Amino acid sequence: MSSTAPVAFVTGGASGIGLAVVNRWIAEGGHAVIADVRVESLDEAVGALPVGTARGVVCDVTDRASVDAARASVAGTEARLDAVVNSAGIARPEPSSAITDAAFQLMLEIHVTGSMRVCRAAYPLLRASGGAIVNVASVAAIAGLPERASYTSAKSAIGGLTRTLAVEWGRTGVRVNAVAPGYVRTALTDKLIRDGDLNDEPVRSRTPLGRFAEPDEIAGAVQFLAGLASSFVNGHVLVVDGGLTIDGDWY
């Protein structure tokens, strides 16, 4: 059954930023493919939106087998593919001094080398329909963040992947953009605050706008990057923090 609505897909979609970018796509008229690694998430998800609007498939980014069967279930199910974001993402403070090699590269595995699989898998299907990739980086690409070694290099690895496939694919009218957002309240920070992993306080104090953002405020970003409204943006990274890199009040 192909689509006649322009088709979503979301790795990490059954939860946090990837299900409110899911929410913003449908919401926009689009439909969406979510693709996350627990099949009781893509149950729960898809259950909870309009029927017909989305369905789920099983994917693993770091296995390549994995991602290129979720690409031929679109290809084959949807018959088109307009956008891809790469969401899929975990978070595990721990000091530098102390991660294991296994550890470290687990990180880079999903953020990074998973997103290029699905980049690489969709692109046939993206460059038919001119679609648009956006992956998501973070405010940790672009500070240092204690004890998140592996994280703030895994997102500011993000970047570079973006930059260099926009320049090689945009010639072939796909565009390729990512968001980096801030402190976003969803259920990965909300289990790190209370781990005594992230302590909120801080980072609302340090924030111009004084507080988290909602993963809605997240999925626009995505949605526009995503979307015709960005037609000549390419190889951008789009920071949705608040303010909190930007802040100069040090007085």
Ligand SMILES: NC(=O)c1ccc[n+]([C@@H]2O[C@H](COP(=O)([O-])OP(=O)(O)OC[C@H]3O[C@@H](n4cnc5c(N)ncnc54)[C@H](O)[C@@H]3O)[C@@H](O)[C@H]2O)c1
Second form
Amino acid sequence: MSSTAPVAFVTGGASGIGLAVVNRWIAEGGHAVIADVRVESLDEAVGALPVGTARGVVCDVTDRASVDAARASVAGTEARLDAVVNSAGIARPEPSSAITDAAFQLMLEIHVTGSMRVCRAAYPLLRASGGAIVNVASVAAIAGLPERASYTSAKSAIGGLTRTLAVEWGRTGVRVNAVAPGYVRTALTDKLIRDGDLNDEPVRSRTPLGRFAEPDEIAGAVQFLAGLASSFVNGHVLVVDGGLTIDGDWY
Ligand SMILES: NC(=O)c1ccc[n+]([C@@H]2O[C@H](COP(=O)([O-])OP(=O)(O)OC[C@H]3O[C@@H](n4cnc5c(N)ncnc54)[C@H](O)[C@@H]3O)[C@@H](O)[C@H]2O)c1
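Right, the form predicted alone is done, so what does the form predicted together with the named molecule look like?
Now the complete complex, all chains and molecules, led by this one.
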């Protein structure tokens, strides 16, 4: 898959928000390298896309060697790299009084260190093309959420990472921004609902738009931040939550 089309590297790109980002990027004329830890999902995602527009790279963002190998694959195969989207993630609610160090650290490792690892690896390639990074935070970075201490800590740190890289790398023409989605209908939230860890009805009733987002509605914001339409936006965390976090209509 080598051509002059703009190329996006999307972690967690085999499912949910990441896959929607891939679909949008391709619909607008780009090519995508989908990086995901789950081989079967990767094959399925690539197989469903128009031939020659995407390829999969098995990549675990918690493993530096795996991320560096993915970077080498991109550098060796693609003519360019225009965007990196860090959408790899998991959610594992646990009471804060019982969470283990290992479980807490895993969440930071995937979301924060994983994003940093991918940004660092991709930076030289993005610098060459004047590309952009979009990290994926969450409304969990804004509100305290019971039994989500590891997740809210990790998503809060994405904001600091995004702002710092934006300042450090902006001078070399690489922009770094983030989206903070509200509740989105994906495999991640489906599992939380199934397991009794998320009650979807109050989410809908507390969201002024009255529903969950579709993954493509988050992808629209990512596409904006990744492309030239946002060429002077840098270090911003764009909340895409249907009004959930600004709603004062609860009294
Ligand atoms: N769904 C929501 O409501 C919501 C809201 C706010 C933020 N987010 C964030 O959006 C991102 C995407 O979530 P989603 O809802 O699309 O979930 P999803 O489960 O549909 O997709 C996540 C993808 O990440 C991959 N992944 C997990 N660990 C990985 C690793 N170590 N290395 C590489 N890939 C890995 C999974 O295999 C999966 O394909 C996550 O960071 C999540 O925290 C989701």
